[in-house]
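To begin, one chain is listed below as structure tokens, in the form predicted alone.
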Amino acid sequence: MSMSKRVFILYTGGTIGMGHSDPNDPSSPLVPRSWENLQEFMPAIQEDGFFRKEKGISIDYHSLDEIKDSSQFTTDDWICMAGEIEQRYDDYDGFIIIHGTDTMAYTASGLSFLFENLNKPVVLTGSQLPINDPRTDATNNLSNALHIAAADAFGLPVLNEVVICFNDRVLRGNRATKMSTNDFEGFESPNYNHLGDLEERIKIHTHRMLPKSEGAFRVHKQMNPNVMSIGLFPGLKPKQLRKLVEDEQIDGLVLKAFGNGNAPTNAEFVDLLKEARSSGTHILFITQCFHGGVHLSKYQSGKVFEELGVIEGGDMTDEAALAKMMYVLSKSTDSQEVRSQLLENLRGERNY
């Protein structure tokens, strides 16, 4: 097994390589920096750098035309990501994109279904203080996601899908949520077990792997933006949202419904829903809870919601369901098969 491989770092901002406006006054407001600046604080991947000299690790890098704090990303953000590894995925072994944490469970969510048939590891991180803090947590996880990019050449199982790499965890990305702005975990994956744990030794929990893909790897190019994910809460009048239904625009409904699936069941509230099916709007509830999932057949009043034709979003996470339904309304309008795909496992996304 050659021991020579090749790593792409794409750079799209993010904390980690943020600088104070006004290198003079600590107080001034964090700005994005350059890529060329965030490297000066990483002696282990430059050209006599361990990564390179000790393990024989290529890595080339390239930023995004413009470098930006992750909350102003967008949809075509995460398929312009894609696209720059598309161009380069025959010619590296895997890739790292290094991201703002704010939005890094979205983009993870909606790239593993923009990826088509990845048999290949993209791993995001950051970091929740900037590289040149001198209590950064920028430079550990930097050098865990190289381990995980280029895991051959460190002797470990190569993860085939995308990855957040955080905390000396590796967390699958559809699966993962921001947990905290202070706490150096950062992430937690709610309803499914770390893929890996990076500590003194690196342990890959290959019974958690996704198996490999057979077909040919794509990338599909598109997300429907009308989507909407909405939270319910206690005291909502459905007349809040009768406008937002009736805006023929929204093609997508995601509620964040209460427990198991529960949410009100007044004459009002589930004749919204059956004017928003009837309109062609696709419902998924998901639960606002942390832990577990949507079970619409466990209590009476989620019987009522299976009967309007909504359907469930098991286990997922809020990032995972919205990149989801963006991703399978923009390859089919068919009923049947929009509810099939949204309830099937596509990436690892659900456990039911």
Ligand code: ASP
The other form holds:
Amino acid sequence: MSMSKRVFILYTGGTIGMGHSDPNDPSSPLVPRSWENLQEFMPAIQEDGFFRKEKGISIDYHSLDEIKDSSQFTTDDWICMAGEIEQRYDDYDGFIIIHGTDTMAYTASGLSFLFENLNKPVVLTGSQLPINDPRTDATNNLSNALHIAAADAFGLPVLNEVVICFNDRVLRGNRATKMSTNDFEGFESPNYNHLGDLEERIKIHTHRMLPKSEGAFRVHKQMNPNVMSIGLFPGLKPKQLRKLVEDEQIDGLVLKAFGNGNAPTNAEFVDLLKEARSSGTHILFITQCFHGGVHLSKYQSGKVFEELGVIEGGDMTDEAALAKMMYVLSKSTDSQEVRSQLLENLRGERNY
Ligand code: ASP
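Alt. form predicted in complex with the ligand, vs. the form predicted alone above:
Complete assembly follows, chain above in first position.
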């Protein structure tokens, strides 16, 4: 166990650092503020605080040029964040990305694919209340994230993956989803148990960790933006989707189907997906249910789509399915290759 661990913190925005746009009006909307404002509310990370002084952890930080509410992020922001980590990968033992909660699970999923052969912890965290609120969850979340990012300094197992550390839990990033707008337990990982629990004692569940990667770390710098995600609902009119299917810009469609991957089997809907398939659009079915996943052959209302060449999304979250589609389609357009990559478990994002 070495005591001199180095952690790099990338600040991207989010509620954690927000303040009211009019400081004299507590009902004015929240807007992001700079990282400098945050540090003053967390003595443990200051120069003479617990992490640096007692644990010998050196902490450096950097803010994105434009800090944002995470609802404003695009895939270019994911690539930018990945690049910030890539530049410093060899110099640090672990990384923290401070991020808004709204799209944290999307960014975590996106980064999990962009990082190839990641062998260090990349921990996303944020909070439901700003750090200067007397009841804030920010200091707890940030402190927990530091324990995971500098794991060795605390005698903890080192994770080799992108995780979300929020309210006393560590979740695999591409398995997590935002569950609450106000509960401190903001995230859940419905189809994969927690990687860690941070109670009075910290427990990392080593049997759930991803194994160490063999190859050299590299960052993939592209996401195919021509991907669309649609949720089915009873009564959806296929003609409303026609324009989309005829749009040659759509290379991949993530369809949030019912239950085990069932969808309407009326001729109009089936023909629409058939046309999309024959014009080269890859279609991935995931489920609208939180638990379980897609088995197209279970019901006739799924089997019809299996025969069309629809790809089973297994038990992937919406966020992981979308990010994976963007990643896979940015690497290859070969139909067989895309299919096999989408079906494969690339980063622990699917069990089947
Ligand atoms: N709107 C905020 C964001 O995602 C919400 C949060 O951080 O909790 O940036």
